[in-house]
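Here you get one chain, nothing else, as structure tokens; it is the form predicted on its own.
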Amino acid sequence: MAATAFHQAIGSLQSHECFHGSGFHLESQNASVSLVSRGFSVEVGLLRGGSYCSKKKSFSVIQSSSSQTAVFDPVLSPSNKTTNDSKKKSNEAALILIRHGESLWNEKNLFTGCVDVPLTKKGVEEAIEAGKRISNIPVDMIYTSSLIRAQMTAMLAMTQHRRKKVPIVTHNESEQAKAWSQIFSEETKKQCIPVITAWQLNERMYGELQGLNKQETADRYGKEQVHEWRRSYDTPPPNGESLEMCAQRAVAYFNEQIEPQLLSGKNVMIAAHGNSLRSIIMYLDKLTSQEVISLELSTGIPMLYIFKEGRFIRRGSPVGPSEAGVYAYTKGLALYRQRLDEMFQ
């Protein structure tokens, strides 16, 4: 009955289209040209497997350019304090991953799913220390699940963050809290990012096993069907989601939400979980059902992808601000971490 209820929701995103960019790139001495996918349709609904459907295209030429733009942020360096330096559209993006850091529940080897459990001291310094690892990242949204291990991650990370904005959470849920949390100063909002949450980069609901010992669970079941509870791609425990299940709501989510601010030049964070996450990353690396069972993400350990021209590069974890050769993965990161040294020095 859980699992039905926790799944009305979504029923009807369990297949759907999105659009990308593709195509490729000709550059000579002077000139760039761009061609990209015209009606690029891909229908995500992920099948048992990890197969996608058809993908259709045709070539259109949309863009001519003697230079390139790249990962843009609005900082003003102090030799410049000109106001008519708005935010240039750029063509690529950074996307940030965080799996939270430690939970209550994690620490006393309980199954969590869906249950709303806080950090512990070691999962908030983890979620600091993942901050210092993007500081110099540019991060313009911040996407969380529900839940609050996820939500105080990104919060803590951002307390490290060079750039000192605000992030601040949006509440649509009525019209009263709508209007009841607006900013009513421009140049606050400036220094505000955006906090959207989502139940459906919630973790997958484990269903009867949540709340369980982990070992106990073993012990009760036998270690080959709590396994395969946990490691299956489509095998549900009891009431609970399969990571099939999950991935479908998770990477339906990203594609209706966050792959258009990517597309827009948006720089995005996503705090979630360990599922959710790994959902996602299924979708961005390509990887199998066989491939992304195997995956492991650490707590509280950033990943960094780069958006460009439709495509996802994994650029794997920054290692920490000292380091500068993470931010030259593109000029515009290199170029976002000079303008902020410039700013703070």
Ligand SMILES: O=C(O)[C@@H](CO)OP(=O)(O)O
Given for the second form:
Amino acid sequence: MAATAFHQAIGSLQSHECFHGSGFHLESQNASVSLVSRGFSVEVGLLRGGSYCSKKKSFSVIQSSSSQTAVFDPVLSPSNKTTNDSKKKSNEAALILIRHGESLWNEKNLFTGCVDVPLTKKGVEEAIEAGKRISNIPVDMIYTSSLIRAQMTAMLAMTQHRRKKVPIVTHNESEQAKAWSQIFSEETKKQCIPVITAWQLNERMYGELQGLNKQETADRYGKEQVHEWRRSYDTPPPNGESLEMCAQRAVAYFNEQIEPQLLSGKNVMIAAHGNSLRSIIMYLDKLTSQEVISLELSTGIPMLYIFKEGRFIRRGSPVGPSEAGVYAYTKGLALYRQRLDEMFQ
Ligand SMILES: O=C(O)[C@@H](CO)OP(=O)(O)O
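Show the form predicted together with the named molecule, please, the one above being the form predicted on its own.
Every chain and every other molecule in the complex is listed next, the one we just looked at coming first.
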């Protein structure tokens, strides 16, 4: 049956259990508490104030697809019995968010924004480690920013995936690019994961801070001013984007392009940046503009959400493919993990 141990176990996790795990934290205790208790009404206020108004529209667009993989993965499912089950649509989908691994400018403590800087060796290792953590979670589509550090992270992470599907960058920038990158085998297509690059998921544009040293900037303009530029919701850095401005394009893109995929049951991974992901998490977790100030993301730590009945349920950061860790708060899930490992031994 489609109702696998993974489903049951994941479904029985309580939301308060999702706050464990690294990669995502709110510094204030109060903020964490309000996260789990906050209702939809706050979000509506936020939506009205900002430009996330396409949510309603995007929810009405339901695409159908036969190539989706359910949140439980038939290949990885302990029962692994029927092909019918594998075709059955799930009303759940996994959403993995991952901030890129350490970049060369993270290492040098420079404001980076939209400057296109690659990963360090440590960043490469972080991306591979991230891939191990999510290697059991099915991925049907990948979205990255147009910046190389996010793309490297996505690709390196996918080298660790158990399904061994091939991530293929989609080239829609011109008719010729589309035509010249076509795949003519349906069988091969099924073994591919489309990778869509979107500038809307880029890091916030840091304006005249790009290339400056963060410490030196704090020494010059004061710690408080620099903190406000870096973490506040609506104060833009000089000639750059505030988090609010970044959200206007990143969340709109999420609403218009990514949510319809989740609604159709596709499992999606997004590899992006500290601030573009902060704005998306603010939307997913219904954070207020005060709460988001304390939201910090580590490099190369994946975070999992389950999209179910129009809601995003945060599951935290998978510790590893076979470690009980964050997921193992229920017996059923621990058992599923154990069976999975036995299957692949
Ligand atoms: O420099 C940047 O682009 C970002 C992310 O590294 O910095 P911050 O920590 O200020 O968001």
